[in-house]
Each structure stands twice: as C-alpha cells, then as structure tokens.
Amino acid sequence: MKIDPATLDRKSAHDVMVGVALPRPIAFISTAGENGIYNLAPYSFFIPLSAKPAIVGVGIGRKRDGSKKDTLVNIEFSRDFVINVVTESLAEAMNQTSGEYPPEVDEFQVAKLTPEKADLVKAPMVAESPVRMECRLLQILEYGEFPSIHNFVIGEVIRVHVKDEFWADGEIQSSRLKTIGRMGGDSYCRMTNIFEMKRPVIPPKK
C-alpha cells in the first residue's frame, strides 16, 4: 500500500497519520478565556521540543466548520496554558472534555475536576493531575486550507509542578505516574511494560 496523503479526504488523512505516531502523550490543556470560563480539552498531537530552553509544541486542529477551538482562541487571548498529564486515574474525566462543548461551558465543571491557581500564567491548573507545566505562548503556526485548518502551538514551560510523591533522587518516577497514550480511533494505552536499553557507546575516532 502507497498512500498519499494530499489526496486523502479530512478525517482519512487523520486516521493514516495517527496510525503512523504510536503510542502519543496526551496533553490535557487548561485554558482561561476572555469571559473568565476556564476550559479544558486533551490533544495528542503533543512533543517536547527543547529542554533547555523548554519548549512545548503541541498540535490543535479546528473544528468541523473551520471555527478555532476554544482551546486556541483562549491561548490567542491569554498567552499562556497549562499542560497537565493524564493518568488512569484521570482517564474517563479527561475523555469527558474531549466533547466540543460551547465557550460558556466550563470542562472541569463538565469533568468534576479541581481548578488549581498557577503561579505565573492565568490558565488553572488540575489540581488531581500528578504533574502541570505553566506554559507562556512563543508562537501559533498555522497549516492547510479553510476548513482543513491546523495550528501548531508553542510554548515555553516556565514552571513544573510535581507531586512529592513522584518526585525522588533529583527526577520525576515516571514509572510511578500511570500515565495513558492515544492510540488510533477510540483507543488508548496504558504504561504497564516497561523495558530498558542501553544506548551503544561508540568509541572516538583516534
């Protein structure tokens, strides 16, 4: 099979594209809009970029008229958000966001989430996700045509929270966090197999 991808229609373009990125963290963002609602929504298409400086990028599409989501609309206006990690635990609350509900809706409301104050930007934080990012805005790129629009955002993580409970010997447990990964259509994974490899030490040329 040879697939070209600018043939595909919206959603067979999607479907190859996240079948191809597996498995994916999924960034649960948390946003403040002008009006004052808070919003919180999950996207997949999510990567570090740099770790010194710490740079984010995550990745938003519209919605199905071409419309901006709420999530990019509040960034625009703020300048920032919060990236929060999503666990077992945090599992069904987050798939409840994931809806396309009006701007006057409040997701933690919708989810029974907590609302925490971030130090440095307006977005919440979840107070029940084990780790957030403050995240101050660098850029939005903006891909394809009206409606197929994407935007790319990118970030710069200003302040970590983690909880003490997963945070030891200088690092974060990453083991201990139970996070979830977007696999393809309704599906997704859990952190239950964990393998090491050592990278190969290649001797320098003499």
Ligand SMILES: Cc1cc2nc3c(=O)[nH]c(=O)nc-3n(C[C@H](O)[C@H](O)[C@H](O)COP(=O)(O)O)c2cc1C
Second form
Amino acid sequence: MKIDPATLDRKSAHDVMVGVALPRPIAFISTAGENGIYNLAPYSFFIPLSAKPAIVGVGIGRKRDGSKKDTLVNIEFSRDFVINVVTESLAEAMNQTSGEYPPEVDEFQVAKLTPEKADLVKAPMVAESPVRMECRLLQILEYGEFPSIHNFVIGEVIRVHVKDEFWADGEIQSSRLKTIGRMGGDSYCRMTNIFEMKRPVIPPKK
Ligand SMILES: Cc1cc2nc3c(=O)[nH]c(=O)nc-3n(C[C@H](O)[C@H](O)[C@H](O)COP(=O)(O)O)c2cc1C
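Next up, the form predicted together with this ligand in place of the form predicted alone?
Let's see the whole complex now, leading with the same chain.
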C-alpha cells in the first residue's frame, strides 16, 4: 500500500497520520479565554521538541465547520497555556473534555476537575494532574486550506510543577506516573511492560 495523504479526505488522512506515531503522549491543555472562562481539551499531536531551551509543539486542527478550536482562540488571546500530564486516573475526565463544547462552557466543570492558579501564566493548571507545564507562546504556524487548516503552536516551558511523590533523585519518576498514550481511533495504552537498553559507548570502553 502506498498513500499520498494530500489526496485523501480529512478523516482518512487523520486515520493515517494517527497510525504513524504510536503511542502519542497527550497534552491536556488548559487555557483562559478573553471572557474569563477556562478551557480544557486533549491534544495528542504533541511533542516536546527540545530540553534547553524547553520547547514544546502542539498541532491544533479546526472544528468541523473550519472555525478555530477554543484552545487556539485562547492561546492567541493570552499568549500562554498549560500542559497537564494525563494519567490513568484522569483518562475519563480528559475524554469528557474532548467534546465540541461552545466557548462559554468551562470544561473544568464538565470534567469535575479543579483549576489551580499558575505562577507565571494566565492559564489555570489542573490541580489533579501530577505534572503541569506553564508555557509561553513563541510562534503559531499555519498549514492547509480552509476548512482543513492546521496550526502548529510552539511554546516555551517556563515552569514545571511536579508533585513531590513523583520526584526523586533529581528526576521525575516517570514509571510511577501511570501516564496513558493515544493510539489510533478510540484506543489508548498504559505504561506497563517497560524495558531498558543501554546506549552504545563509542569508542567502546576497554
Ligand atoms: C486523546 C485525544 C487527542 C486529541 N488530539 C487532538 C490534536 O492533537 N489536535 C486536535 O486538533 N484535536 C485533537 N483532539 C480533539 C480535541 O480535543 C477536540 O476537538 C476538542 O473539542 C477541542 O476543544 P477546544 O475547542 O476546547 O480546544 C483530540 C481528542 C482526544 C480525545
């Protein structure tokens, strides 16, 4: 099978592209709107791009009618956002917030999650998430043609909040976090069956 994504309709292209990177981490993004209403939604076209500077990227598509998703509208307004890590215990709440609610709906209330004031940005953090990243907007790129436009939002992580029980020896204890990953369709995976590999030392030690 050979596929040229540009020749596919929006849904088929989406199905192909969610199958090429598995599993994907989920950025549970909280933002504050111009109307003062908080917004929360999951985004799995998400990747940390570099460590120092600490840069992250998120791909935000359009609503079915081609209009901007609330997360993008809010980021354009406040120029900041928070990425909350999604654990197994937050999975159901995260899924609830992925509905296409109108901008006046506060998805913290929909998902029964608690907004917590961030230190440096206007966007609130999800109190229940063990790791939260306060991000400052750096750049928004735009690709595609209406209604199939995609924006790539690039941000700098300016503060990371890690709950004490998940921090030891100068690192986040990632295996304790029980994060979930997004597969294709409606499938997710758990962080079980982790294995380690030592990287080669070149030239090899004698
Ligand atoms: C696990 C998961 C991952 C998602 N990833 C993305 C994504 O990367 N980009 C995107 O545009 N929509 C993604 N969505 C869909 C959005 O969450 C959905 O369109 C949501 O209504 C957007 O909300 P907002 O308008 O409040 O920003 C995802 C949904 C789920 C359940």
